[in-house]
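Read the single chain below, which is given as structure tokens and is the form predicted on its own.
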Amino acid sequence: MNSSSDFLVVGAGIFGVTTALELRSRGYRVTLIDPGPLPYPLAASTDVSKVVRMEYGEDLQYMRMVIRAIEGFHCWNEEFGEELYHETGVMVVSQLPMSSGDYLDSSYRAVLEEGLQPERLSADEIRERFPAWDTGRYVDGFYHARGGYAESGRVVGKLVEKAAEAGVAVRPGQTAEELLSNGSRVQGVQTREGESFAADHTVLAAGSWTPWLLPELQKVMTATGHPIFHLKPKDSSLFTPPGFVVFLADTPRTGWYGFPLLREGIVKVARHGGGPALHPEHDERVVYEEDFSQMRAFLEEAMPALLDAEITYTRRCLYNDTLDEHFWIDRHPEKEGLSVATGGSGHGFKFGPVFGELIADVVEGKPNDWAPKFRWRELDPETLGVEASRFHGDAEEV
């Protein structure tokens, strides 16, 4: 049995890491564990890329989550002394005219009601303005200076390196297989590579696999799959800011949004929608044939300079959905020394710099305004996702 903690973090992506920086800074012993190499290849976290907006629809508590988050990455960069939070902007654009009520509609009410400056774009003006979508099957939208894209996989990287400096004990090398329990109350974790972790409080933040160590939380949540293309244009001149930025692509009715030019001299392109559900550890994360289709068939219509581009590289990005597709932070109801906080459902990423305070004080047991939208929750079985920015149809439309 390992060395006791106040509390043990199960899980090293943005969830964890944030919650172990948090409540170490707390003056707590904090012991963090993953299967490593860190940044885990296998967590949602671990990417090249992930949007940073705050266009939510009408869901204002998560648009205000974003704007504080923004201020959060600001700092991490000048923290780290490296920029790993690109302000490019994001162009939000719909393949109808904006009518009330939609999400381009509500979303652009919320951010000028915020007191923000969102520009609106008519058709001609989004193709004068980012010329790679030359098509003109995008009528309307806006661009909102205020976002961009986080380089998530070295975010990861540089507060685990923060955290291991701030005094948690960073075991990677450890995957969790079974909590260990008096009675009623959590004591810590058993992992598979046979070593024992005692804590006061465990969190678990292990994504996807939270569901698989905690079998309750099978029937409101689970993994699902998404498609993720890696392109490198010919000419890479027509997809670097500012005259190509992050983009949503009418995602309600498509799913698809993507990123300009990265360090790595691709163009990301993927589908924020509906996936099969998966194992994180027992099924193939690959990319289908009708995926590849679709994704063409998006080009076609949206920015036809990509369909001659090489796609460099593929794969599916594993979110861990929750049925109402919002976060699950609490303490658990029944279980003494456990607290979950896992449930990304494809948008957690963004909300990294407000995460540590926002679980910490939940495991704590503090009051948090944030707090009770993310609490332990009944679920019906027909429960459907509200993330408004996400496609909810038929996972072979386009």
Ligand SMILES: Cc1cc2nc3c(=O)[nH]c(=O)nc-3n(C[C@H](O)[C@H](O)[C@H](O)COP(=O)(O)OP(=O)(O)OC[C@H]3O[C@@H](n4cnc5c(N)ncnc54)[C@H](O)[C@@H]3O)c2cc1C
Contents of the next structure:
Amino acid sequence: MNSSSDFLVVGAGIFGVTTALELRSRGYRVTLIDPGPLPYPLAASTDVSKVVRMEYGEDLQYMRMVIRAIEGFHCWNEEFGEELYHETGVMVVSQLPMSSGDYLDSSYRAVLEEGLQPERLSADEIRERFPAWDTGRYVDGFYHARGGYAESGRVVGKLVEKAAEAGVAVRPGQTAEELLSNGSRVQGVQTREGESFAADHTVLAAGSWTPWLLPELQKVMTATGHPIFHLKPKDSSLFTPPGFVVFLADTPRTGWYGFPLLREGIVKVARHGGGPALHPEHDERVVYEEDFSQMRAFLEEAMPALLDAEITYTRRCLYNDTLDEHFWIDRHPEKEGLSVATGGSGHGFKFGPVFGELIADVVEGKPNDWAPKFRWRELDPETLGVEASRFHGDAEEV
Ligand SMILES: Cc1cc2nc3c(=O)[nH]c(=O)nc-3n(C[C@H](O)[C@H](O)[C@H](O)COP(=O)(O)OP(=O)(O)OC[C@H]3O[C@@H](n4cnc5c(N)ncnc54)[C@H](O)[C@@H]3O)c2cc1C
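Now that you have shown the form predicted on its own, what about the form predicted in complex with the ligand?
Full assembly next; the chain just shown is listed first.
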């Protein structure tokens, strides 16, 4: 048996590593295990970029959490000595004029009322300011300077380094397989590699793998697969900020969003919509032919200059989707010594800088204003997802 910790964190994605760091800073002995190498290549957090935007429709809690998270990303840039959060601004555009209560309108009003300064864009302004968007298909929208993207895999890499420096026992090469229990009390985990890790409290933060470790979660969350494309533009000058920024291209109706030219020399385009349920370990995670054709159709109507770009990389990345699309952060209601921090549902990374404090408060049993939204909850199988920016169904005819 490995020496005992106060807290064992299972999974070193953004949920787990921030939890481990925060618990360590509160003086606890913390162990962090992951199959590794870190950042783990198949983790949802391990990617070249993730959108950081506060546009969450009417959901003011998420908006305020992102406002705090953005402050945190700036601090991380300082601490890392490297800019891994890029505040390019975010462009939110729509194929229909803004209309009362839609995602565009409610997000725009929410940030305005928060005292921020989104800039409304007409169809002409979209084309003039962002010349790659020259089809006229997008007729309304806004640009918000406060937002951008994080180089997520690199961020996790830096946080893992910081955790090790701070005294977290970081153990890549260890895959939790089974909870060790005494009656209803969880006492740690046994790993596939044959080691046992004992702890007073275990936090499962294994992303899409979590419901396989704790099957009672399978009725409320599922791993779903979503396509990502890297496109190498022929003329990259069209795709660099400020003339091209992180964009949400009418995501509630289409799901498509993307990033300006990244350091890899590519424009990344992805779709925040529905995806097939997949097993995190028993699937090739490839992009399907229909994903390619849908992506080409999107480029035709949004930015034809990318149609002849070479596709240098594709990937199907896993969301750990809860039925209502809110995160799942709580102590287990029946198993003592066990908490869960997961359910990223395709929008979790941007909250990294606020997760540590939130999750550590919950596992310590301290009050936290943001925690009730993410509590352990009964959800009807018919529960619909409510993440406002996400495409939830068939495209509307526009
Ligand atoms: C295609 C795609 C696009 C996305 N875009 C955005 C975006 O633009 N903005 C945004 O904010 N969010 C985005 N997200 C969501 C975001 O990536 C996730 O919410 C977040 O990264 C989830 O972090 P996590 O720590 O829960 O999971 P993960 O990052 O998957 O980490 C889980 C960790 O657990 C480890 N693990 C697994 N099994 C075990 C085990 N048995 N024992 C020990 N460790 C284990 C894994 O190795 C992994 O390191 C996107 C997700 C996807 C898939």
